[in-house]
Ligand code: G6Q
Amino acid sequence: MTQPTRLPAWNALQAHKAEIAGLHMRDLFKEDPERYSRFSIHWDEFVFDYSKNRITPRTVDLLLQLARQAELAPRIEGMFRGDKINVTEERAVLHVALRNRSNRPICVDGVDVMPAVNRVLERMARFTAAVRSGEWRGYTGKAITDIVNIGIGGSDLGPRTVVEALKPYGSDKLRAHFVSNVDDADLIETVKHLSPETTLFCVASKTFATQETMTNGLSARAWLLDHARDDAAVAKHFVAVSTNAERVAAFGIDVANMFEFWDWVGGRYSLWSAIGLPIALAVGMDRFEELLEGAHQVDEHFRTTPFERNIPVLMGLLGIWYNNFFDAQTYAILPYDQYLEYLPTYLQQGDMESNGKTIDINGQPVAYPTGPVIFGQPGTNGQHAFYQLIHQGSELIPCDFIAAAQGHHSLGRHHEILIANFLAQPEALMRGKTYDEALAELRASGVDENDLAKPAAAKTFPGNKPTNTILYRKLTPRVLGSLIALYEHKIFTQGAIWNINSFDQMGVELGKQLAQTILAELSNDEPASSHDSSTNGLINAYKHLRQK
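Could you give me the structure of that single chain in the form predicted alone?
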């Protein structure tokens, strides 16, 4: 498999970028009245508008050539076929199997995984029904009122994002909470208003050995037993999402209440598995299955649609266009939906942990930028925080704007005001404001002619800032599943073209290893001397300060 910089389309794109560098999107829209129709896709309940990008039909053609020369299509088929595309760990990558509503066979090492996937979904359905109906009782015979998910990374961010997004479909009778940080404040602040008699903990760890998760899990267990005074209570108030039955049983959890997943499920792609148990508990198994259905529809779109009309492929190619040819190393995800508050953070993990790589799948250093820095915040809050830099800063920051045509509520004109801002910001980023326009605006407002120059310069900004707009009917479980899957496949597309493994995360390991060494040293008051001078100094300063 070849590094992309050696492909003919890559070199053609470099030359093309130089040719169109002086074009402004204002002019492109004036010259082509059909630009929106040309560069937008209506699919299912979605509209994907990519017309406000620094592209021409020639740009798109060259990007599609790049995808074909990078053999994107066979790589997509390899993932859906169950090939071990996680070459570092020799694993298949089959989050698509978890939501395979067609139930067609998908094999790993010659074994169809779908029967096992379906068995876990059936167990989740039975357990969820028992808890939500009140059949499942705590140690004093009371029904469960609060679920606390204890996990970290994908075992936290995925369920947390979806539960928050689907709050309108939840129930006041069963509240969901999330604990991830090993900082004891996270657990303490979560449980201090909960009753041990009616709280159910879901501990999510594949190995049941993740330090942060198990530290929180053991402290939650101690909190329960401080009140219950009987180890038998643990089985009534804890369930596990894991594959390590021995450790789960040693914790005190009945292994009948252990929900398994598999090594071909990556953490940041795991919300579709039993890791999504808090989602099913919060909104019901039927809604969870609707979430799976929405993701499956995008899987089929990604797998079967020609690249010219393939939304995640186009999203990925446009990202490469700016990352590799415009040196845009930052990307903003901007949902105009408060229920999607955690989506930018979730996609930050999904993208940066997947494509933050400098080694290709052949073990060779890459000579080109890969994953960008992902950030974002719900609109309109972000407009009053960091949009200034996007509009007038020196960095080019492509943006995705995301919104629902229909809100879940009808309070005054709130939603219309939200959507007006959602539509105006991409237009402003595209158009900008010229110096002459700023002068005219100031004159119209009555500013003295002698005082125009400085404010006019300050009010001038270049525009020509690229954006995609994703509009859908309403944020339902099905639509949310589709939205998340679009980004998953965008990430896959970019990793495939960059010729990197998007499905390992070796970069997180070294810090964990060093933390174990330091943790042992923190158990005494001896001066540290085995590290660099800075780390030694900080360890010793910590030991001094904790004594005061």
Second form
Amino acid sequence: MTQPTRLPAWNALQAHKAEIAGLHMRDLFKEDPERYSRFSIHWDEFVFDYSKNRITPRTVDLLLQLARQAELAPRIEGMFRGDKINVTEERAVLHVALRNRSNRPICVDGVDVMPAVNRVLERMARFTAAVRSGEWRGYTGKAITDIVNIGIGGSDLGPRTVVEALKPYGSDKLRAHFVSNVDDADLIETVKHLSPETTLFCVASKTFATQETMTNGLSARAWLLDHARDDAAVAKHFVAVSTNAERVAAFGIDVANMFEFWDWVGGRYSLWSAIGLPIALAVGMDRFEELLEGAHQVDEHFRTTPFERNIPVLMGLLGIWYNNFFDAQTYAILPYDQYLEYLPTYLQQGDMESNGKTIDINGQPVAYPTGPVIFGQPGTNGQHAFYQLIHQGSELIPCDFIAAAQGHHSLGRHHEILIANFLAQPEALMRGKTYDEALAELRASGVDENDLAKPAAAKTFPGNKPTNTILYRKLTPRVLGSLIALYEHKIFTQGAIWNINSFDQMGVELGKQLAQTILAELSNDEPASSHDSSTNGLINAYKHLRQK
Ligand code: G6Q
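Can you give me the structure for the form predicted in complex with glucose-6-phosphate (G6Q), which would complement the form predicted alone we have just seen?
What follows is the entire complex, opening with the chain shown before.
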């Protein structure tokens, strides 16, 4: 496992970047009428168009060489085989087992995990059916109408993203809510319209030790008991999703109401496990299984398709092309699909927590950029906000444009307008507008010949801005499962080439430790003096202001 910068393909890519730096995509499209068919893939219900990138066939060839020289294929095999590729935590990384619909045995420490995976899925199916049919009743005998998932990070964003995305498959009879922030406003605002008699809390925490989740869970329990005035109500209104039965029991949730998962499921890759329980409750277990099926199809694609036709591998390589050879430090995820409102936030965690590392798997500092800043929001909103910088700013921001050919509704021309924008933005980013084109437009609109230069300069778009376009038939559970899995494997591909461990998250620990110290200090009125002057000053200002 060598540093990628020492690989021959890396050097060749650096030289190649210098050669193609002056090429404009506008010209590349003119010169090659086959560019779209050369650089796009039709797979299952997806079209992946990567022709609007600053690439030539030689670029792709060199990127594929990089993947081979970085031993991407054996690394993919290692993940699917259950190798402990999370080297710092000595854990296997097997979210692929959670959706392994083929049931092919996958072993961790010599034990096939599939029977345990299937057992939990069966329990989820039974529980989901009981709640959805109204057979599961609250403490006064009423059916459940609202589920509140209490979790944070990986135990929140996955189910939240999917439940939102699959809203058209949900029902008003059973609504799902999500509480994550330890700010009490989150819980209070969520439960204020709910009835304790008909609310089911799902406390989701891999460790069952996360401060925010435990604090929200205890307050939710107090809210229930405030009304029910009987501890026996807890069993009817609380379930847990965790890897830690002891802590679940200590919290006061009957382990009979606990849905298990395992240490080889990373938090940000856990929506496919029992962490997906709110999804199954909201849309039904059949739909949840369709989601798993969609992800499994991508797993098979990733595992078996030659790299030149392998969508997540190409997505990963293109990201590396800009990150490491064009100094792009950000990446935009732009779904033109309102149901994918949380996708950018979800992928922000998936990508930034996985690949925001500067130590490689050998414990050595890396000498090259790794994960970029991920941001985005659904189109067309962003067009009226931050796209200005993507079009004309000084930063190079590669973008993914994502949309459904068929919407879930057919209100007037909404969907066509949406898609027209979805198609126009990548075109504009690629083509740009030359100074001469801007001049001609101004002239045509009657601007005086002497006043043309300044506005023409301002109205010039450089273009040559890279985008991928992902078009799918319709946002079904299956398509959504595939879409998310494509990104998971893109992240894997990049982490493998950067030679980093994409599956730990040590960088979140320090702040948590320091918060414990500060929390203890906030419980008294003594002035703080053990920190730097800024932290001391702020603690003391807080203590002063809270009294006013
Ligand atoms: C994800 C991270 C992190 C984690 C949360 C919640 O990969 O590990 O976001 O999911 O910190 O942790 P618990 O599930 O243990 O409460």
